[in-house]
Amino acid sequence: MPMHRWSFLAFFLILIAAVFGPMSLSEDPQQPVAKPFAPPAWIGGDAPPPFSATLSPADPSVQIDWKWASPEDLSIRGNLSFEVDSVSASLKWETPGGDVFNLASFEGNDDWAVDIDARDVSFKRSLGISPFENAANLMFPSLGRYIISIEGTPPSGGSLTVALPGGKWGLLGTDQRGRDVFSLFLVGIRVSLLVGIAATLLASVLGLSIGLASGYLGGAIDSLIMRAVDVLLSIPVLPILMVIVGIWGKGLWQLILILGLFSWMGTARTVRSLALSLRESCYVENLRSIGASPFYILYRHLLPEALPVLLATISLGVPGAILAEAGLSFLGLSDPRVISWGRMLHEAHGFGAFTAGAWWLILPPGLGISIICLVFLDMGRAIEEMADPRLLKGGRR
């Protein structure tokens, strides 16, 4: 039976991933988690993993056992508050060799905001090094145990987060901004499915309505509608979509509406052909002879006949909508705030992932688009076989 095809199980799994995958993420996928272009953890070799720790009144000292080369960056961010009137405290960094660096001083005020980045020129000058030198090399001169602590007046509240970007990360590494590619991939499933299904449903409803009306009414109305369809089919879609997106905006719902308005013509022609063959049938002639209205005939009789064909058309139309969205996103014509597979490929291309050999930015969205299109194509074929069992005689494809 067609329902036993692999594509239905695959679609069910993809749907679960689209619904529950983004909900399972503990952090915002837009936030950096490691250094840019960090490879996946399973091929990262001897690169250090990311490190994060928190300094607080309950734990004012953190030890870092460092077994790798100097990291590319170090950041310390947060807020500290003190209850006493006269504050005299400092943030110290101690190396395994006994060298001590004063990273920040807290004197006078009872509330302090800390925002330290080892790449900042002001921080480098506070350590007494050139703006062109790497402060992380000075702070990590060798392997061993490093200690960062709050000394002097103890804080009463707040916390500081110490973060070291790793040289490898997670299942699929990071992108050019240091974001987790696997998290972006999960969010992109939802966007691709939403655009593909919503745009195809809109196009199918328009094509079904216009095709039934054109095929049943016939005459001048049919000729006028079909000439309009011919004109729309002769227009190159991609340049028109680019112009409309540029004028109308790059929002997600604008993109869905644009794709739906320019994708209904094939459905209209298919449904019109079915309506032309059914309007001359005996039972439709009998309905007209007893005074049934055209709306009643279309709604109660022709529409149920067209539904199997419509379901197959929807399944076959979703891949086209997904590919159109991916193409527009790859060209930079989508909302940059919306994470999609096409947007991931656009950013990977724009930031040199192709030349840098960062395949983990290219293969996941590319394979995702290919697999989801194949799933819907096979589902469309299965629905066609259910609507017309004669297709099974030639064997499954």
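Just so we're on the same page, rigid core means the largest C-alpha set that superposes within 1.5 Å between forms. Just so you know, these numbers come straight off a predicted model, no measurement behind them. Residue numbers count along the first chain shown, from 1. What changes on going to the form predicted together with its partner chain:
In the core-superposed comparison between these two forms, R77 has its Cα shifted by at least 2 Å. Once the cores line up, the CA of K92 ends up 2 angstroms or more apart between these two forms. After superposition on the rigid core, the Cα of A136 moves by 2 Å or more between these two forms.
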Given for the second form:
Amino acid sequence: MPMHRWSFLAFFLILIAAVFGPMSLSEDPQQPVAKPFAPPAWIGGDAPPPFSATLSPADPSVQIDWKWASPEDLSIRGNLSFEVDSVSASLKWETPGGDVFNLASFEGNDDWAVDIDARDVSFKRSLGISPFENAANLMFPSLGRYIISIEGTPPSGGSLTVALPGGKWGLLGTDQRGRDVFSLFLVGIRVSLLVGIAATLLASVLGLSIGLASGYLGGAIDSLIMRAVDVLLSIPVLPILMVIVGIWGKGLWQLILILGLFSWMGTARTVRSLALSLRESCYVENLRSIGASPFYILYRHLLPEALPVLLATISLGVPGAILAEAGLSFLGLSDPRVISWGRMLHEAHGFGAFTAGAWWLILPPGLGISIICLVFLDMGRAIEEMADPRLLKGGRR
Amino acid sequence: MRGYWVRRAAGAVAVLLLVIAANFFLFRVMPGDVVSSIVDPRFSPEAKERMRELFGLDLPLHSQFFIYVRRMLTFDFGISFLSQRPVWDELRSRIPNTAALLGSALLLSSIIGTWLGVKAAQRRGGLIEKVALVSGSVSFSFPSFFVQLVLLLLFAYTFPLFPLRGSVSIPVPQGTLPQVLDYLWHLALPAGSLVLLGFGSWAIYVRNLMVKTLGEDFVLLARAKGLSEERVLWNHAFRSALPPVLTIFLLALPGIVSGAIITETVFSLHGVGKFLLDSILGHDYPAAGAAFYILALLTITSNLAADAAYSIADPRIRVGHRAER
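In place of the form predicted on its own, the structure of the form predicted together with its partner chain is requested.
Then the entire complex follows, led off by the chain already shown.
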């Protein structure tokens, strides 16, 4: 095996990333993790990273060492329960300058649900600021140590979660909904690989059977099939796919089926010419003369001959299917619930990645598609060279 | 010669009829009754029946099909569901834009690709051959919209040299020359990106053809006669490789039409491809069918044009002794 070809190793790595990458994600990639269009952490500058802390009966006070610009939002959610009858407690926020805000008061009752968001008008009212001011800015006036604590009656159960959405995030930032681009990128590998390989396999099976039938049977069937191939090759496929997807629906399996049905032509041609040349060869004629059935000849002799060529056409055909899937997704003709690289580029184009200057939404999926396609192209060429060593003699094709 | 043309024209008509038939049936297999998708469900049954009569849906399928073929051939595409205007009025203003995009992209990428391919074949292993091989890999593996998005981000957003979107400036400049320049300014990035993605595969095909041709005896003979290298290359070798080069044009055409649809979407051009997408997304079936038909028509016409060029370039067809390819 030509393992020295870089593409085989790269394909192996991509497979591993496709299988284990999405499994390694602990969070649902569809959930927002930071503010929309947050840049990657390594270029985010003094934008705050996402922060969260938990207040519990055992730990009723949390200190936050703040070294960044003020966040755009702050939320405190959770439940608290008290055992005593006459509760008198409050949630305090202390800034480095010594200012103390009373965020919430718990009086009388013994169970409290807390749901504070710095963007809520009622919360802004309770702090005594106008609804048009940013409460988070007011709560973070400077750098230093902030203390959030439950004072008064100690709670007996429940917990509060303090969350600050970050202004920068992870390896590749966030998209227009605040989702982690790196997780989306990892999940997107699966769609590209699945659609590319499944559609090409389907197309190859179709192309193999049609090509063998056409080349081996010859005559009227042959000319009819070849005419159909000519016609299908001379019509642009993308508008047909667009119309069919627009009418039949946008599911992943429908897409694979449609792509397979419209990309068998090249394989059929290659297999046909192979079958034609083999049909005239002496050993096939001998086989026929000793009474071998056409099916036996096709299955036992033509198919093994065609296999390496077929493997190469599969590998060379995958980029076409991947690009077609990405193109359709980019045009918005894919299932919006399925994360794919084309879909990511569609959303980047449609939801203002440009005005946000968010290159991290465009480069990773685009380069991902290109690299997968390059890998399959190179693998195809390597298999071609194995099947036909003459290609090696003249140097690279 | 005549036999060749009759066959080619018959083939084109057959493809056209096939496209029309596909169009007719595709838009009729969609789920649900046609009428129910366009009228209010609260209409009375009598009103619905009248609607069916109005749209000719009460006729048998084959007469519907003949009416459909006649209307397609006379460019009578009906009324758009979305804009409530005749589809042909919507399409008419878009066809020149798509034709300009396709034409300039095809012309430029074929010229650049052919030159690069011939030069690469002339000097194997040289810098030009490396450029051709790399650009070929790029054009086979880089998605067009990705390259175009990067170009937009670089040359329209970060460095605003080119417009972000559209086919003309708003307001449209006064005078013919400023209008033409404005149009070309808007066309530069879309057509340029298509050329950037298209010339590589072209160069590789031409190079492979020329490598084969340059190894033939008549090239050796031309060299032995003492002809200049340029003359051997272009007048002898390339001239004999020209007919297969033109078949590359036929092979590249569908891909470029598909690329034009995506390009028009990325750059929000006022073209047929963008119209097709908007119609499909808006479930505007008459408009989608018409746009699909126009794109197929553009492809078939360019196919015929390439056939004409082929017949001129190939003496076997021009002289007409052996009409077989």
